[in-house]
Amino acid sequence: MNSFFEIIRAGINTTFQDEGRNNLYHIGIPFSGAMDKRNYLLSNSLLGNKINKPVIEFAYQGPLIKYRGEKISFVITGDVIFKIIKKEKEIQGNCYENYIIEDGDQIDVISTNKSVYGYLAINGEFNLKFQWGSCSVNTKANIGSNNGKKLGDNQKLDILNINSNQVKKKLNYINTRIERIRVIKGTNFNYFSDEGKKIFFNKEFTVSKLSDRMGMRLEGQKIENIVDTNIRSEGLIKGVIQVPADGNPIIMLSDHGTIGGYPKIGVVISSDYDKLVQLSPGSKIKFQEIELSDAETLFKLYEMETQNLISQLK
């Protein structure tokens, strides 16, 4: 029997996202993958599966799927509402706990909860083509898996090499949300005013309903700038947060550009970006200023509590 999902409602921005791909920024290609690495790498392990396993990524209303095959393991990770649907009953199900369904079932992403994305990964293989060793869709290149573009409605999504061992895991783990998000000095930092630095380290930004897996915009007290509002474009990296002429800052996500023009004033910290990319429209953030060697320490802490949950599952 072939095994595949028929999409019915695909969601407001449901992509295949993977870790993403690297050293490609030479040619413009930014790293792309899963926005919220952490709620990426629990998805596949929850289902023993590698680590690196492409996934479906959501964000705010995910997909309504149909199954039609073989038994198969699913699993959503995030801050997320879902049921499942079966021909005489509807499971509300629990993030970080794996469901079996059978052919017919359908799987409900209503929305994610206070947050933005969510994951939803199977203990089988999606067909999917790889480009420059990942599948990650960045639609504003057309990059990518599904021609570089996101899932559609009625779209048919073939599965293969479905596990058979399929182990009932479950994860106790809540996404809490930051008060601060903790960022160092950016390289152009002296262009802005010391009453601009104060404004940026001290006053409260809100998140902009212009984001996007791109760049998150956010608006508050203008940041003014003393010395010039542009510079010869160079390079940009995830989490670096520019300030255009308009003294609203922007900071680069995951599909970014690869080069920029507008000043630098910081850069959030590797540690801190899983839960920044979790804040939805309207939300409040607070910078605070921390200095390189602490922003290391904090993302070995990251990656030792992210390898301690995924040994939980092992």
Contents of the next structure:
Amino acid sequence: MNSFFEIIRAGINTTFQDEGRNNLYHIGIPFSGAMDKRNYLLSNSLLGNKINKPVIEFAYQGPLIKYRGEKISFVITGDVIFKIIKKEKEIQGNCYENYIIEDGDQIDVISTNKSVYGYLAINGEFNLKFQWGSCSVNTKANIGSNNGKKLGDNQKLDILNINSNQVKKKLNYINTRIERIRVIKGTNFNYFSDEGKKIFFNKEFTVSKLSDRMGMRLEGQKIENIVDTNIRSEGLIKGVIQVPADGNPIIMLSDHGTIGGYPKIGVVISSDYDKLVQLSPGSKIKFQEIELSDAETLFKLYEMETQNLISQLK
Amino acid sequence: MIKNISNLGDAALYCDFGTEVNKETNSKVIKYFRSVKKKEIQGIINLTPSYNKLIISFDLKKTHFKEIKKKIENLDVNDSISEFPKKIEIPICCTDDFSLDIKRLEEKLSLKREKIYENFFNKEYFCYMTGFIAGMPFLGDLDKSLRANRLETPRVKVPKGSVGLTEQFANVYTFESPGGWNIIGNTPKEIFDSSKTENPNLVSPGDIVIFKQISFENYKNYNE
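Can you give me the structure for the form predicted in complex with the partner chain, which would complement the form predicted on its own we have just seen?
Starting with the chain above, the whole complex follows.
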């Protein structure tokens, strides 16, 4: 019996993602991969999958899927409202808890709750073509599985190698939100006026609607540049905060252009990245300065916490 | 050769080769880039060479700033360069439909169209870096008479294959993308081929590019 997902409604920005791809910045290809790494890793762990298997990432509104085939387990991670529609009943779904569905059942991923990204993993394999060792879809460059495109309505996704060993797993985990994003000063920090620096570290910014997997735009008091609003184009990494001439910061996210020519006022530390990407438009944030050594310690703690959650599921 | 190494955030090294942007500085960047790449240093996950900088990103789970900095400082860059620059010809068609900003350039540069083409074609350009979008080469240096600023308002969509000029550089839009460079023509040649796993980029940093003007007839019938 063939098993597959029938995508009845694809949702707003539904793509295949995994850990992303390395070693291609020099030819202009960003890292990509799941935006919120912890929730991605947890989705696979909750099914006993290999940790780096491709999953479906969705933003805001997720997909409505009809399942065809033999019994399969799936799980949803993040802060997501969803339901499972069976012949005779509807079940309100809980994140971090795996469910078995069978032929004809539907999964309706209604929306993310005060957050942006959620993940749907299965204990089988989507039949995908990898590009440079990764399925991760970058819709701007059309790179990755599904011809580098988001999922579309009425698409069919074949599923192979369903693991019949389906163990019920559950995790008590709450996604905490942060309003303070910790930042290491950027290489052009001194391009900005004293007043501009104060605004950056003391005032509130609002996440703009013009945010996507490439970047998060912020609105707030303008940050004044007193040296030059352009620099010689140079490499970027995820988390870099650029301030163009209009004085509004832009944070580089996982699908960012690999080279940029705007001054870098700061870089978001690695341990805060997963929480940063979950800030939806309208959210208020403040930046807090931190030293490199503290950022390194915080990352170790964050990693340890993730590993503890994963080992609870083994 | 590196003037200064600092940290860019907690997971990258920012190597500064000096403020001058010329072939000499950039050749040093490229030399370092190739050497670091060849050494396959544990924990390094990405390298981004540009005009005068090299950014080295690493996996914070496996290493940290001080450790990578030390390795880069002690790197022997002289033993590993044996690559010769490739010379690549890129054909360009400049009919009105393709030469989107030729009128603007005529005005800004106070040069006639024919003179612009004459000063642009059949010269050797050096590839400083590739990126921004996949495979886009940044080539220089343009003749002094051809140097213009970016468009005041960038285009939302620059067609695939467009060849643009800005300041001392030329580039090629490897696929449709937003952009603000002055477009003078379009190439039928694939500059980035994502189906090639090994070398998707036609042009790499350090290579030489020569632009050749072709007719619309040749553009239409172009066959690689």
